[in-house]
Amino acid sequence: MSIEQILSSAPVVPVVVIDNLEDAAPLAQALYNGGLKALEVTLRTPVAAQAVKIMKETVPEAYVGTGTVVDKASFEASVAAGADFMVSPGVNDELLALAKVSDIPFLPGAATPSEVMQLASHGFKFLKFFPAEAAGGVPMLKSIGGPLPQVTFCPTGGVSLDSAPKYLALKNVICVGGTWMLDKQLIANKDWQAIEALAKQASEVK
């Protein structure tokens, strides 16, 4: 399993924040049923690592990964949770060293040509472009694609249902990361059917 396989499984990777552990299983099922095959669970809440295990058990066919992997502690928590992949908002020497000796696919983040070049020199062909909208959005990625065509991106951060197709139209974009299908009120109301409908809409974005 490669990061390319994971990122190409659907046009959108939902970026999931789990506050209540009881939501993990039905939410994973709703997203997967809607056609979103790769789920990124951010390690921003105390129950996130536990949620990854539950989601993997609920939908074993899905790729369940971790996001906000920023240091050794979050990297090791991801490994312990059985993450299928890991995503970082940026990169540092510690993460690079850990990623090199791990079999788990790693998607590091970059926002500038220099960061892209640095990660490309370490062998990374797929990167998270973050924060996508704040860092220049579609025009920025299009510009980076000129001198650095060998790198492909998953733009995340401020991407919406409206802007997703514009990103996906770029040659150097494999998928986008987003949260618009994870409406907090719908999750609070446990309206999994509505979440599934939003996921389906996202999975059909072109």
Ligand SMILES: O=C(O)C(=O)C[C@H](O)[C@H](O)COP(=O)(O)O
Given for the second form:
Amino acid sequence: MSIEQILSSAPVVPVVVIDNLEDAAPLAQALYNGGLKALEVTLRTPVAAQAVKIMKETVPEAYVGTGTVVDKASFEASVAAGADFMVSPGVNDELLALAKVSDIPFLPGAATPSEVMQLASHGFKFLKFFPAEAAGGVPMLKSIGGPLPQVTFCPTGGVSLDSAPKYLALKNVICVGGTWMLDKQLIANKDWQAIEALAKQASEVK
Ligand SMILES: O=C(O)C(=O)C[C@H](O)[C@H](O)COP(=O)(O)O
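The structure above corresponds to the form predicted alone; please provide the structure of the form predicted together with this ligand.
In what comes next, the whole complex appears, and the chain from above leads the way.
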């Protein structure tokens, strides 16, 4: 499985923060049923790695990856959890060295032309553009696509249902990452049907 195949499985990758482990299974099922096939679980909560395992068991057809992979510890935690892919908001030498000897698809982050060029020189053709809105949004990505058309992005950070189609219309965007379908109140109410409806709406964004 390549990062390209994973990122092209749906137009939106939900960026999931799991606070309660009991939410992992129904949430994964709702997102997947709604048509979101690649799920990024951020390693920002203590139960995240366990949540990845549960989500993979619940929806074996989904691609369950980890986000907020920022160092050796989070990289190794992702491998141990069986992550199908890993996402970083940026990159550093430690992660580059680990990614080089790992078979797990890795999506590092970049926000400037120099960062994009550096990652391209390491062979990365797909990057997370983070923090998308704050780093210049659609005009920035359009500009980067001029001199650096060989790199394709998954913009994430401040992307909404409204702005997603504007990103997806760019030649150098394969999908977007977002959290808008993970409404906190709906999750607190365990309203999985409503989450599924939001996921379906996201999966139909063009
Ligand atoms: O956790 C990471 O590794 C990140 O890079 C941060 C996430 O991409 C943002 O949390 C997206 O959140 P929204 O801005 O609500 O779409």
